[in-house]
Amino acid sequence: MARMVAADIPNGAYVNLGIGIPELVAGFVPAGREFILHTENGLLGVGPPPAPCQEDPELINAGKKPITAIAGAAYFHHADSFAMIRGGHLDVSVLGAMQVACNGDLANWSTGQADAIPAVGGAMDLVAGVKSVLVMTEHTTRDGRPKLLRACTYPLTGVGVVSRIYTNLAVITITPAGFAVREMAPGLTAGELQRWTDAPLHFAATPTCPRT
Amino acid sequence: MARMVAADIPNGAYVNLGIGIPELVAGFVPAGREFILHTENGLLGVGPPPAPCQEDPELINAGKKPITAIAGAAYFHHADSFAMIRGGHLDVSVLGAMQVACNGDLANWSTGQADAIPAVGGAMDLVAGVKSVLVMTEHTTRDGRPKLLRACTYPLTGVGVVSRIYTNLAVITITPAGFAVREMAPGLTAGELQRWTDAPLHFAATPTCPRT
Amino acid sequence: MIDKRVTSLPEALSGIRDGASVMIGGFGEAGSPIELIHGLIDLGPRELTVISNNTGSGRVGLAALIAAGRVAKVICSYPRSANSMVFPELYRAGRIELELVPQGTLAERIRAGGAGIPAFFTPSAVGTQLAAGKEVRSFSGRDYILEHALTADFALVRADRADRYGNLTYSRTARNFGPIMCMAARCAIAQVRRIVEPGQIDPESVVTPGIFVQRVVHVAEPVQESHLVKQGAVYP
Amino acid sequence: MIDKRVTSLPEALSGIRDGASVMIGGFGEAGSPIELIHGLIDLGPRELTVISNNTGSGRVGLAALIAAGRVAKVICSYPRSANSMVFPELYRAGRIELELVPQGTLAERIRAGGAGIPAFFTPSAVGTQLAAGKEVRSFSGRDYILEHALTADFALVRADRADRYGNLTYSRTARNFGPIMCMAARCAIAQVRRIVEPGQIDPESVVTPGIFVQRVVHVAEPVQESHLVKQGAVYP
C-alpha cells in the first residue's frame, strides 16, 4: 500500500503524512523523486527516523514519535503550520480511515459511542485545505465489515473531501458515479472485491496491471 | 509638547510614534524610563538615528527614515506587526491630527477634498487597536482656524480614539463631558486658550502648575 | 529598566485564581511546561478553563492538573493519548467538560485572539459534527463556519532562550502553541532554559517579540515528561 | 530534485499576462523587489492589479511600472510619498483605480487569503468613509467589519538568503509584506541577495518556508531605488 501510494505522488510535492500506517509511505519514495514531507506540529522537511538514543524529545511528528529534521527544514509555530494546510499548499494529505463513502466523505475521527473520547486532531483542517487526500485502510474492518459504503455511519470528518483509497484489495478512485476501481491485488475478482465493499464498485473497461 | 508626552508615558510602555511631530517623543524619554518603541513596518526596538553614512536602507521607520536597533530588538512581518497594534498589545500610540472632536474624534489622513489623494496608512489600524491614543499638534491650522472642535469636518480617522491632546498652548484630556484642560501654556489665559478652541473647554477648579 | 525576568516559579504564576482561564503550550510533552504546570498545582487556584492541545499523559504535568479536580472545562483538540487515562476518566463521569476544537481551528481561534479579530470563517469542520449550531456562509460557492477568536487571563508556555525583555526563541517542533499563546493571553508566562543579555538573540530570529510576554522564569532543565510516565510518577 | 531556481529574471517572470493580479513587496523602497519590477516591465503585461503598501517614488520601480500604464488598479494603504508623482498624476486623471486599505486590515487580508480564511472581522475603520457598504457585527458590545481575503496570481518580493527549496530570510525592515504576500499568491517569485546550501539557513531562523515559494532568482546587488529617484533615473 505505502508502496503504491508514494508512488502516486509526484516529485517536488508537499505532502503530510497521518499518524499510523500514513507515515509508511515515507520509506518508499521512488527513486529520482523527492518529497517535502510536513508534520503539523511545525516542520516541514521531516527526515528518516532518528538513530537509536539520538532521540530529541522535542523534535516529534504529530503521532508524538521522534523524527529528524532534513538539511533545507523550518520549523514554524502552530498558526503558520494550519495555514499552510487551510490556505491549500500542501499537495497530499495521506489519512487512516474508519469509513469512506463513495461520494468522497470521510469518517475517521469517532465511532459516535457515547462513551468515546471524541477527539479530532488536525484530520479536519487537512482534509479541508489540502489539495489531494488519499485514504489508506485496509478493505474492511478487523471483523469483516466493509468499510467502503453507500453512505458513513461513523460522524464524519469531511464532506466529498477522499480523491483515491489504498487498500490491501484495491486502488479505487472516487469519481461522480462513485468507487472506480483502479488496481486490484492479484488473483482477486472483481466479484469478490465487490462483496467485500458496500458501494458499488465500476471496473474500468481494461482494467489496469498492478505495478511491479 | 514632545517632553510633556514623553513625561506621561510610564515605564515600560510599548509605544508607537506617528510620523512627523510625534517623532520628537524619543528624544525626550525622561532618566530611569524605558519605552520600547515599535514601528508598524516591522520592528520593535527602534533605537536612535543612525549616524552619518551609517544609513541603511532596509532599516526604516513609518516614515521611512533610517533608524537603528537596539539591543533586544525583534523584526517580524507586517500581518505580525499589525497583531501587535490591533490585538491591544501596545500601550501608547502618538499620533498627528488635523482634527480631533470633544469626543475623542479623530481626524488626521485627509481633507476629503476631491482632488486629494487619499491615504491611510496605519493611522485606522493603531487608533482602533492600541490602550491609549495621544494626539500631538498645533493648536490651530496655519491660517489661525481651530483644530479642537465640536465634531470633525474632514473624515474620520476614528471614532471617540483619542486620550489626550498636546498642543503648543495646552494640554487637554478628553473626559465624558468633553475638554478638560490639564495644562496650559504660562501666561496663557483660560479665555485665550477658549478663543483658539471651537469647543467648550472644562477647567479644573485648581489649575495644574506646569511642569519645569 | 524593563525587566520580566522573575525569579521562581510562585512568583511568575502569582495571581493566577480560581476560574482562570489559562492556555497551556505543548503538543504531547513537546513544549509543554511542566514546572509551571506543577507550580500552578502548588498554587492551588481550581475551576480553571484550560486551553491546551491534549490533556497530558501519566499523573504529571496537564494530567496532574486536571486529576488534582482544578480544571472545570478544556479547549482542545485531542484530549486522548496512549497514557492518558486521567482526562477520560473525569470526561465518563461527567466532571469536566471538554470543548473539541479542530487543531487547525484552535490554533486559528487562539492567534485571532491574540491578533485583535473578534471572528473568521474556516472551511475546517464544515458539514461535520462539529459545524452544529455555528454560522455557515458562502464566499465563492464553497460554504464556511464562523469562529470566535479565544482569548485567556495567563499562557503557560515552555521556550528555550529569553532575554529581559521577553523576547523568546524556542526549541525544533516545541514551538508549537507557544507564539500564539503568547499573543491571546493578557499575561503570558514563559519558562525557559536559558536567560541571556538583550542582543544575544539575533532581531532576525525572535520567534515571540517581547511585547506578547509579561514574565519569564528560569528552569535550566526541565524534567523530561515521557520519562517520569514511564517511571510511574505522580505529582504532587 | 526539488530545485526552485532559476537562471535569470525573464525566467522568473514567465507567465505573467495581461490582467494578473500581482502583490508586490516593500514598504517604501525597503524590500521592494526593484529589479524584479523592471522586469515586468520588460515583460510587458497589461491591465495589471498591483497589490502593494505604496505607489513607488520617482520613475523606476514601481512608479515606472504604473508610468508605463501598465496598471489598472492598485489595492494599497499609502498610495503617496516625497517623490511620487507618477500615481497622483494618473489618480487625477482617472486613469487608474484605487481600492485605499487601512495598511494594518492590508495586511490581515492578505495573511487570510495566504491561511485559507476568506474574511474576518475587524475593529479597523469601523465608523470611517473606508467602512462604507461593510457588514458591520457586534462582538462583546464592540463593533467590528466584515474583510474579505486578498489573493493573487503572482508575488514578487525581496528577500535576502533563499536555498533551492524556497525558504527564505529577510533583512531587518525590508522583511515587511514579503512573508505574507508569498503565502496569498499562486505563484510567489522572490528575488534574493545569496542563495546557500540547504542547511545553511538555519531551521529556527526560516522566515518564510519553502512552501511558499515557487521561483528563486538570483540578484546579487540590487540597485539602490532612492539613489536612482535623486539622480532622476527613468525606466526603461
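It should be emphasised that the depicted structure is a prediction, and the values quoted were computed from it without experimental measurement. Numbering follows the first chain given and starts at 1. If you superpose the two forms and keep the largest set of C-alpha atoms that fall within 1.5 Å, you have the rigid core. Compared with the form predicted alone:
- Once the rigid core is overlaid between the two forms, residue 27 does not reach a Cα shift of 2 Å, moving by less than that.
- Taking 2 Å as the criterion, residue 160 does not count as shifted between the two forms: its C-alpha moves by less than this amount when the rigid core is aligned.
- After superposing the rigid core, the Cα of residue 50 is displaced by 2 Å or more between the two forms.
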Contents of the next structure:
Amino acid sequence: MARMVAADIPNGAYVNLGIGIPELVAGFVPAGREFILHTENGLLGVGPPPAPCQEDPELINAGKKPITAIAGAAYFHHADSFAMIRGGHLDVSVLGAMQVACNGDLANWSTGQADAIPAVGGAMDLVAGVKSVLVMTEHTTRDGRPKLLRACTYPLTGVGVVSRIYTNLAVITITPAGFAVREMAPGLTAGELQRWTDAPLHFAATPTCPRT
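Shown: the form predicted in complex with the partner chain; wanted: the form predicted alone:
Left out here are the partners and the other molecules; the chain alone remains.
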C-alpha cells in the first residue's frame, strides 16, 4: 500500500503522513522523485526511516516514531506547523481510517463509545486544510467487517474529504457515483472485492494490479 501511495504523489508535493501505516510511505519515495514530508509536531523535510541503531531519540514524528531529516529541513513551533496545515500550504495528507463512506466522508478518530478518544485532534485540521486526502487502511476490520461503507457510523473527521483509498485489496477512487475501483490485488475477483465492501463498487473495466 505504501509503495502504491508513494507512486501516486506528485513530484515536489508537500505531504503530511498520518500516524500508523501512512508513516511507511516515507520509505517508498520513487527514485528521481522528491516529497517534502511534514510532521505536525514541527518538522518540514522528513527523510526516510533511520537505519537500525541509528535512531535519534530527539528526532521523532507525531506518532513518536524515530525519523530522519533531509538536508535543508526546517524545525518550527507546533502552532506554526498547524498554521501551515490550516493555511492550505500542504498538498497531500495520507491518513488511516476506521471507516470511509462512498461519498468521501472519513471517520478515523473515534468509535463513539464512552471510553473512546475524547477529541478529534489534528486529523480534523488535516482533512480541512490539505488539498488532497489519501487513505491507507486494511479493507476490513480484524473481525471481517467492511470499512468501506454506504455511510459512516462512527463520528466523522470530515465530510466528503477523501480522494482515494488504498487497501490491501484494491485502490479505489471517490467519484460522484461512489467507489470506483482503479486497481485490484492479483488473484482477486470483482465479486470477492464487492463481498468485502458494504457500498456498491463501480468497475469501468476489469481492474488489475500491474505495478511491480
